[in-house]
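Shown next as structure tokens: one chain only, the form predicted alone.
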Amino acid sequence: MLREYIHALPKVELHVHLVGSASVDTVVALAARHPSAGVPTDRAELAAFYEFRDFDHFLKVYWAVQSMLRDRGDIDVLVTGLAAELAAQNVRYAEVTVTPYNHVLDGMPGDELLAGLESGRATARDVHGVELAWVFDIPGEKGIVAGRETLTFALGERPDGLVALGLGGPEIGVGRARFEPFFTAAREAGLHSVPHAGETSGPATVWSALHDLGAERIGHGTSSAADPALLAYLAEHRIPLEVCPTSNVRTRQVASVDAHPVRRMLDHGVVVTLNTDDPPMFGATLEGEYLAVATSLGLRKSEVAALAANGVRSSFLPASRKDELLAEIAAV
């Protein structure tokens, strides 16, 4: 059965947001105890919460449920919940996003953001036995301010397991180049360049982040298929795409995973990688986003472990434990 082939694969997983990770029972608690934030305490209505009318209404109920975290508890929770959701699919290593100055905004203080990271990335390791890195992601939309602190937080605390700096938040109206100091400042520390682009506009911003962001990995990049020259580039270069197909289709960027542009981006040689961005606010899983392109797009199981390869070669892992993870796909 593919489903079990699927489960069988180790994985791992480049494209999930802390906050949007939050299991439904993890958001019910909150809202209880922060009941000023507005978010549902009833599963049913919760449900409907999520139903997303559009990207705009989608950022509204994110940030809803990120105005809940206030300590350092809050955080632990929220990253020891990942860890064993993604350790029950078989995934082995995850690159988190995370949005430091949203939360130092919302009034946590930045050790207790740290100290819940740190210990929660500790029982995620010896408890479930899932490696986990962070991304320090820019709010794009803050602007200019959330870029400076945001890269003064990363390089200053540098915390164990930071990789990458992201950039997140709306796309149209808020350029990648304004953010080019920073990426080039991070790159310059030793950070990975991984921004969102291209999910809710078209191609120029990927090439905008490509070109002056340095960026070694897109997040998204949905409407990359519209442009043949820049899927000609992604895959001459080798920059893989962060593909995240459900939650394409629950903001509205996409119809339905069978309309979804991976196909195309497949065939034009691109580095597809598949991920999940907010899984219980989508209703997705890691395992799940495999099942249903590989359902779609009618793959042999030789071009699903491609899949999970790819993720294994556009990780930040070092190149032994790579190798560890790729021979143990190779194997099944």
The other form holds:
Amino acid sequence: MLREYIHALPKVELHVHLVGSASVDTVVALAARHPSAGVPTDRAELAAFYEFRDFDHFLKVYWAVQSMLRDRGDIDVLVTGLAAELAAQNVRYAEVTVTPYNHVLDGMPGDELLAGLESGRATARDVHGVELAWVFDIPGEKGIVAGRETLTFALGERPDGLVALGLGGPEIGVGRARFEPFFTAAREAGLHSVPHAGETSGPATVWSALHDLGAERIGHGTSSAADPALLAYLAEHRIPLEVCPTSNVRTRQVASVDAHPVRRMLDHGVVVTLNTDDPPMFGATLEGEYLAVATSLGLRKSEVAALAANGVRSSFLPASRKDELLAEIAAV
Ligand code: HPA
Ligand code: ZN
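Same protein, different form: I have the form predicted alone, so give me the form predicted together with ligand HPA.
Once more the chain from above appears, this time first in line as the rest of the complex follows.
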């Protein structure tokens, strides 16, 4: 019954990586074409390949899958596959993180990437009824050259649907502050700021994302829960957290969904949104995240609806579209 209620709620997804949304079928097919990537072609072996020892191990697996993407057709398959999966869960809108610098390093020309994004986005809208927007993110581990190239690509190409600049990859040893010039320039050009912070390092990283990068939402922000002053700041300034509970469990940042600090975040008045990060890699779905959190916290239906509404309000949709979705949520 809760499951049906969650399905009926119109939802948005604010934190999902395009490469990490590749379906098992797609990855198996790519692996057969690119044996040198070392990705299993057998479904059972792929499931084992997706057992992550820690966050760094997860990133290595993620990069192996990424390395098999070569042209617009590969990107189109990912985007349309993600859209179909979202539509099946009554997800109406998603802000999808794409890492152009990594694709170009792996041999995909920038115009191939853009062509695949654009054709996939049109199919998402016309065939699946799902609106997609893009977050272009900097792979932090590749340093400031990646920041410069990502910004140049984002502002030079400015594809339809591009709404924000992000920052991903490892956090330890990759201070947020060094990327300040790129986020400043992006914000001046009208893009939003949505860095990952506090996923694999402490609350100081979240403070830096806020102060140095002008973060308008925080990717994960898990470790914020250890800092009451930070929770108070996030609540007061209405800076949403893009919480991805199953991701944090599967990369072993938290022991279980029950052990996730999402309750503490909510108790401090923080705007919590629920998201999947890399759904097939983590065996996650957005409906599953809602169900897991609702069950773990014993939420009432109205509280589940409030989480869905948080997602809508925290999105970069136009106000009129937010109002429509909020009205639909209220009607469920
Ligand atoms: N964090 C950082 N980098 C990533 C992630 C993530 O959750 N997923 C894919 N790249
Ligand atoms: Zn992420």
